[in-house]
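A single chain comes next, written as structure tokens; it is the form predicted alone.
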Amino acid sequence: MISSRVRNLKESSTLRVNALVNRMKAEGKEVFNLTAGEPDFPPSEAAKNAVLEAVAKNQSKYTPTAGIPELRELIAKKTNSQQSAISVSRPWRASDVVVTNGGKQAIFNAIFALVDSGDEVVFGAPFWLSYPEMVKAAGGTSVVIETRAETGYRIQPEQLERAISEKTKLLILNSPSNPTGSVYAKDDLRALGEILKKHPTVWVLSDEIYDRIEFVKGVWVSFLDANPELRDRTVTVNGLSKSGAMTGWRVGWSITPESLTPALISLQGHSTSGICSLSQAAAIASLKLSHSDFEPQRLEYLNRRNLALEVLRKSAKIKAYEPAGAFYLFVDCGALLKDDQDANGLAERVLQEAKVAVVSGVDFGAPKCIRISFATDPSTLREGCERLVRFFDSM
């Protein structure tokens, strides 16, 4: 009764867990929830005014697909000014960008846009798990890298060469990443880029939705910040759910060149059309504040961050990785685990014995490996991670 491009997908394994936690709390049991990729600041004082103003001005009628005209323009800006070498050349226009229901659509619209039944698209393990099963559901086949703590889970370019074949049409990177945190330094993407250049027919989704959040100042740049010759071959994706902390207002989008946009649009004209008018009023007021607004909240993420590295060091018997972006820890757990387990079966004793709520790394390629977030109050935080450590040692 169910197609098959329905029936093959996974549920997404964070939204399942959360939803378990919540039923918990419900019931009155005490959980440590540290799983879901959400902020837990408020989104900006400018944000909430903006859709007051938008509601009484009834400002609730249909939106062109592609987003209202001013939230068009501000994102072309953004992007311009975070890859200068478009901006001097071909800058983007707000008739390059299409405002979507958070990232996740963009990324979905881009991926069913270009590829086709037997096309392969590339990304590196760990990966978010969404990837997969929107290749899945495009028919397409994954090729996934697999990545190394050790070389800060990034694909290296000689990986890429080898992953490359006549089937290729998309190489997925996510910088800062979900689940890893690893950050791609500019020198890391002009290797990434110089392969590419010997492959004119790949194409890049540069998944940008952190962008905001990284711990060593100026390491982080977008990947056409580093290959701008790749213009003409590259969908960026960003949103305002994380930075923004407006991750229930769903703002997101794609900017690309004008070979894509139109087929963009019509994709999202037959599924969802424009996206809410009030959440796009939030991102104008959003987008027109100073980088330095968010100053605040990537500085409390950094001191989250060091919390939850300093409680879980405390045991011999995981490796955290430290995270240069985003707000998650991947933690190996491989030493807890015999050949036969994975992290599936930890993550259900660790919430049903120690009241913890953590994700598993099976669905993200990693599947001796759970994440953590930090995107939720340091008493939580410390008291949650407290506990991993204690359930850890006495196994």
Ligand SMILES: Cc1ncc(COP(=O)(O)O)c(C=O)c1O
Contents of the next structure:
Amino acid sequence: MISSRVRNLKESSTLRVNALVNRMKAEGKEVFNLTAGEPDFPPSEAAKNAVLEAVAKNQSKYTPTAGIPELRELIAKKTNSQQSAISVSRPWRASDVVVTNGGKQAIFNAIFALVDSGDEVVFGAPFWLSYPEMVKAAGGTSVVIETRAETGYRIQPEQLERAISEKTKLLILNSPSNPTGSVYAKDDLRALGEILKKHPTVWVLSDEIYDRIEFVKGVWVSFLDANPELRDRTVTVNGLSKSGAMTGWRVGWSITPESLTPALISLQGHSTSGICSLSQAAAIASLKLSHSDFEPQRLEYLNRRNLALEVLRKSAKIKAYEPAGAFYLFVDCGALLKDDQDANGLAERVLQEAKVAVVSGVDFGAPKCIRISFATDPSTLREGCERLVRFFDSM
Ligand SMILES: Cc1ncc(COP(=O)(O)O)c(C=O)c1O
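Given the form predicted alone above, what does the protein look like in the form predicted together with the ligand?
All chains and molecules follow, beginning with the one already shown.
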């Protein structure tokens, strides 16, 4: 009875682990939960106050499908500030922005509007687990490029060249990355851009949702800052879930050229319409804050990353990749697994025996790895990582 498009979708493994953790907690068991895909910080006071004010002013009506004009204007301004080459030649305007229910809907809209049945979508593994499912739902085919820790989990230009065929419609890039925390520097993006220039029908979706969470300042750049010539076939996705610490308020967006934006608005207009009016008020307030207001959070993530790395590196049995952004540590557990084993069983054992919840890399396309989140308080993080090291060393 279920359509084939939906029947074949996989349940998100992060949600599955969380359900297990909650069950253990309800049974009174102690669990060190290192699975969070969201900040443990509250949103800014400015954002919270803006919601209260919007409630008091009865801002309860439908808003335009693509978002409140002031918010679209602020998003265009933020994007222009991160894409200096574009802002000089052809700056983004408010009308290029579509405000969405989280970054997730922006990615979903773009894939649905661009990908036809049989089209190929290229992205690197390890990947954010929703990309292949969205591509599948749109009737497309995922073409996955294996990336390696040794090359910073970044797609190499020659790999991209090999992966592109006449069926390729879209390349998805994610920097900083979930799950590895890998970041593409400007030169890396330029090298990929050179390949893309030879394939004028291929679009790019640059998922920049972790943009403010970077550990080597100045390395991360927006894709179009490196490749302004690709403006007319690039979708930039961002939002406030991670950097604004407001995952539940569901604010994301896309910025796209005129050839695509009306299709995105039409798709959203017939599905969810404009996002919650109160969340848009919070987003406006959040986007008016200065970059320095987010610095304490960035530094806190950096401290936690260093703390977790220091503990995990005590075990010679695992290899933890040093992330340059986002709030995840990706750990290669290959030495602990037999050839026919993947990290699902390991993650289950770690949970049952060491009482630490981590996410298996299987659904991220890296079956011998686990993902540890450091978006949690330092004492839970330290105890969780110490338990992991003791457990792995006893295996
Ligand atoms: C790489 C990546 N892209 C997009 C999203 C979606 O973010 P949002 O919660 O704003 O929908 C996430 C959330 O986990 C993510 O990790």
